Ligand code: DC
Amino acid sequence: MSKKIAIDGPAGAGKSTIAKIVAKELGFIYVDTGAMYRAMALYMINNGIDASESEKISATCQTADITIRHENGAQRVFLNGEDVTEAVRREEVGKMASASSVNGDVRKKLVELQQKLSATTDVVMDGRDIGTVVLPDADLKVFLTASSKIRAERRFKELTEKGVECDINVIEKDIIDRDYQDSHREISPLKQADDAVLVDSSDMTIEEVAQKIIKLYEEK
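Would you be able to provide this chain's structure on its own in the form predicted alone?
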């Protein structure tokens, strides 16, 4: 039986960073669900489908096979057998992913593909609905959060280090707005699974959070 760890939580809680560390230390595969949505978007672009053509998106997504493998220590994304790791990072693909990810059929298809991947591989997956929808049978479910103030401070630091001018109050307002949208959306809203362990990372370092999750897993 493959092992599964689900990490859910709001934007800016550090889910991806933590999930990658946990996966590496346990020898699991980190499943980048965002990259899978981008691969689906690339498939739409390759088929000449526009973001506004929801019926065509619904029909076309059924023939996409998307999986993630680790080769030489790096994550590679495959679309119908072709390595598209670099191609999915293009700007136009990101825009298409934002538009196509709201399509219920796309979400349903990707959940199927994510479940298929986790059936044969030890995985760490992060997102908004992993413990509630994608991996309801996960061996460990974590709901990772931090105060909006702390998440805004982290984002502010990240942006200013890149030389981007920004206002911390605007960043915090955006985070609060996104939390509301994510938890009130119709399809797969952000919520803590009943059997998930709440981990508040507000006063913890990245390494401390990762070690706590590994300890929780080992205790299971």
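Shown: the form predicted alone; wanted: the form predicted together with ligand DC:
We keep it simple here and write out only the one chain, dropping partners and molecules.
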């Protein structure tokens, strides 16, 4: 049976950076499920659909073909054959993803894809509902969090380094809004699975968190 590590948590907790390190060290494949929700959101934006049009989102998601491929260990996401790995990182796509991921038809389609991927491959999968819905039988479940202030500071640093002008207070407000939206939606809200280990990364380095997760997995 394939091995599975589930990492859930709010936006900006460092899930993807840490999941990548853990996957590399253990020789697993890293699966970024947020990128799939983002690809779906990009498809909605490209089709001129608004976040409030739930019926249109339900109908339109049926014609989105989302696949992932790994190149040199890094995940690339494709939308109807086109590589959208970079395009989905845009802020407006992230916002749309938070809104369109409340849709049950979108979730059903992407959860099926995620379960299929993990059935035959050892994975470290990160997202919001991996431990609770996608991989309820994961070998290890981690709920990774950090304070909204710390997450905003990290995001601010990342954007500033890229030369993007931004306001740290706006970033923190966006993070708080996104947390609320992700954890209060009706279907598969962001929440810690009963059997998940809580890891607060506020006062830890990336490497410390990664090593802690590897140790937790090896102890299992």
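In this text, rigid core is short for the largest set of C-alphas that superpose within 1.5 Å between two forms. All values reported here derive from a predicted model rather than from experimental measurement. Residue numbers count along the first chain shown, from 1.
Of Ile49, Val31, Thr132, Leu79, the position at the hinge that separates the two rigid parts moving between these two forms: Where the C-alphas swap which rigid part they fit better, we find Val31.
Quick question: how big is the domain rotation between these two forms, taking the chain as two rigid parts and the angle in degrees? After superposing the larger part, the smaller part appears rotated by 31 degrees.
Keeping the rigid core superposed, can you check how far the CA atom of Val93 moves between these two forms, in angstrom? Comparing the two forms, Val93 shifts 9.2 Å at C-alpha.
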